[in-house]
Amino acid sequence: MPSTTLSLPPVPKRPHYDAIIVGARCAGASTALLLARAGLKVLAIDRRPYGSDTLSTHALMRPAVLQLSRWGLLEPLRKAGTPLIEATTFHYGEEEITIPLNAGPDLPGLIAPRRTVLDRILVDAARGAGAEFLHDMAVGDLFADTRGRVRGVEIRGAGRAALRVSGDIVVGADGIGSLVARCCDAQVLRSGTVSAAHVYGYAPVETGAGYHWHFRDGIAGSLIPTNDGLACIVASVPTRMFDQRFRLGHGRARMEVLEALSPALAEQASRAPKDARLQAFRGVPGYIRQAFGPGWALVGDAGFFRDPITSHGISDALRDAAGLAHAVLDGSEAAFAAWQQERDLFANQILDTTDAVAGFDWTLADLGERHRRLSAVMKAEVQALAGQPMPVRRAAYAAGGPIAYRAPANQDEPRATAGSSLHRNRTGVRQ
């Protein structure tokens, strides 16, 4: 009888890293890419498989496209079949306002890649820069030294005992339910006041289509061209309406919303195969969390979440990844404080304008002004990013690590077998 060889999950290549990143989607993979390009030893861990899909609105706004272009990733995304968006149309009831993109060398158009494309390209680029990735692996806990500074993570994989790996900093890029945020008791600095629900589906779309954003009193929808000749078509409603009308099935209620918004939009959605799967997000209020603490930081939705109705989540993730990379490479408390200050400057404005749209308390007459306020914030983001240098490794790092994360003189370098468990001690809950 032939023997069966069981393959054990991979293990980290080293016991200690300059940075450990929990979560390897767009926020985590971007952070890993920038730190690895600067020469740091980086480990990124994600519980999902490499290249897997995830719920997303896909649409990238100007700041995100500018970042990807500067990182040399816009062309690979285009070669992967991601269509270039050259115009955006806002539909306020029967009124249509089309805005052509003012293209430039680093911003030839907008794009809305599938996450199977975007996240994979970010991971591949980070791997090419030397970052290490572990997929299908869960971080179950963090551990700290006797002074309370986070020193590493506990990794769990099927068929293998839990393994501790230490790092100079642990970055939480693990989304709304962030384990890192919970373990580190990251404070919520601000909470949003509203939430909206969104039901996503895909349907074929003609080549050359642009973004389309539809609004009528109390409802909204969008058509976002993405890869494989498809568009992501979204129906958006207040969460209370979702609870009332979508309980008995998402498909029919979604089509009723799309039909009320635009018969043409509903007809486009009806071209989807009969067995096409819909995905729903009931919505949660936005928030801004504390961005960093002793030995840890948060990026992406782990640190700042706003409703998807303004399609700014990926833009926020890439912007904050770049800012965090600068802070990590500098290594000083002042650099981290400056990063959080800049993040919060944009995050507060974006949360304000997003809640102003996601609350559905507008009339069509004043909605355009709310969108213009968001556009002004994005222009300011583009200007800030255009003047931001690429993250560069400091000489202090080459000498042995960032000063802010050195162990105290009377303490040995943290070992993966020592330190208190943050998750058990602080929350009493295991993931």
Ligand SMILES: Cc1cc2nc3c(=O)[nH]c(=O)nc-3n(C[C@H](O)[C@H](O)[C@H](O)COP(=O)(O)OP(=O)(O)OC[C@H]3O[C@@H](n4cnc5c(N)ncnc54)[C@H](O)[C@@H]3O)c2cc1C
Second form
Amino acid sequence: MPSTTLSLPPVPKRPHYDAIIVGARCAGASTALLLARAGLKVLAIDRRPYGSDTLSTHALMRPAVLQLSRWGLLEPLRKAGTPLIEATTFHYGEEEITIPLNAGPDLPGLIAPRRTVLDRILVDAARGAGAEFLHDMAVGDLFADTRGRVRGVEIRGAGRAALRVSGDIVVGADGIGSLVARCCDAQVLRSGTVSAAHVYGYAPVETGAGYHWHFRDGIAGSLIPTNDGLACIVASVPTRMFDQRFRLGHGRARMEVLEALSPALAEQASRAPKDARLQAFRGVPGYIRQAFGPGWALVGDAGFFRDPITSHGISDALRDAAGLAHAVLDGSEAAFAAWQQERDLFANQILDTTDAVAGFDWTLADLGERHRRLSAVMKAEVQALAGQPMPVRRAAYAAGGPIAYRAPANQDEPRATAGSSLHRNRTGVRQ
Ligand SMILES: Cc1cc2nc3c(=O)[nH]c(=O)nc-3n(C[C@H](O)[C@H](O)[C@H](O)COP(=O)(O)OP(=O)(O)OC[C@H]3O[C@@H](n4cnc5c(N)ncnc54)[C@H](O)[C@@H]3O)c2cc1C
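Could the form predicted together with this ligand be shown next, to go alongside the form predicted alone?
Whole complex next, starting from this chain.
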């Protein structure tokens, strides 16, 4: 008889970590990388497989490329076949404005890696620094002590009973639907008012192509060169137009938008194989959430979301991962407050400038000015990031503390008892 071997999913190597990160893509893997490089014991968990794809049109802006360069990852990304983008062209109707992008050794140009490449390289680098990753496993709940301070996570994976792992801090890098934000009741500090839909697919593109951003009244589109000799070609419209015009099929409606923007862009898109799949995102209004609380923090889309039309989500995720790493390594509440203050400074400006484009209330005559405002925010971000030291572990942390909100000894030992879960007994733990 053939023998069948049941392989159980892996389990965490330790019962306790300095940091547990829920979500292991650009925000989570970056946070893991920086904390592990600083010597912390880090566990990152993602319910999706290692190296899997996700919704994204890949375009990195200057702050993200600068961070990746400073972390030593630009070269691995280039070696993985990610083309360097040396110019970006804005098409306002018939008007074209091309901007060269080379801004020095740390910013030789821009890149737009597929997420199967970017997220994998971040995970590999974090693993190389000692972080532990569990893929294909979901965090189903958090648990807290009697004072309401988050103490760890409950992991659920195929074929195993739920498993509790404790950590000094639990980081929610778990995207728009963040479980960590929900469990911790993270307050929404600001809500955006507009949303746009984006429908995209891939088509062959010539070597050396730049970014192209197209706009005409009420519609937008882009061509973003990525890996494998392909460009991601996107049609973007207000969500209400998506609901009306894309209902009967994404393919035809996307082509109509691309055609209206530029026949050349539509022709480029038509080079895709006939059976190529399209991806669609209907749109979600932006938000900024409280970024931290006792024993928890949010990074990436979990804490701040802005419409993809300005291609700034990954830049935000990497910037906030670095800021959070500094706060975790410092461990004081003041450091977390300073991190959130800086995050909010940029997040508010990015949300303002993004909604100014995603709202589609512009005319071609005033859109250039809106893009220049966004560009000025990115310039300030690049300056802030370039002056930021790499996160390092403090001597006090190396000796076993302090860490965020660490309460006096013996007063808040983790209590992994039924009823201490934030889900099951929120009022009990949040007093
Ligand atoms: C259509 C579209 C196009 C975009 N284009 C661009 C672009 O061109 N440039 C750009 O910079 N940004 C772009 N963005 C934004 C960018 O994709 C996000 O900002 C970025 O992915 C946020 O990264 P993250 O790590 O915070 O979250 P995510 O990438 O959403 O990752 C969260 C991870 O958490 C995991 N997870 C969630 N819950 C759990 C759980 N309970 N247990 C375990 N794991 C969990 C998920 O499996 C997921 O892998 C785009 C977004 C969309 C929707």
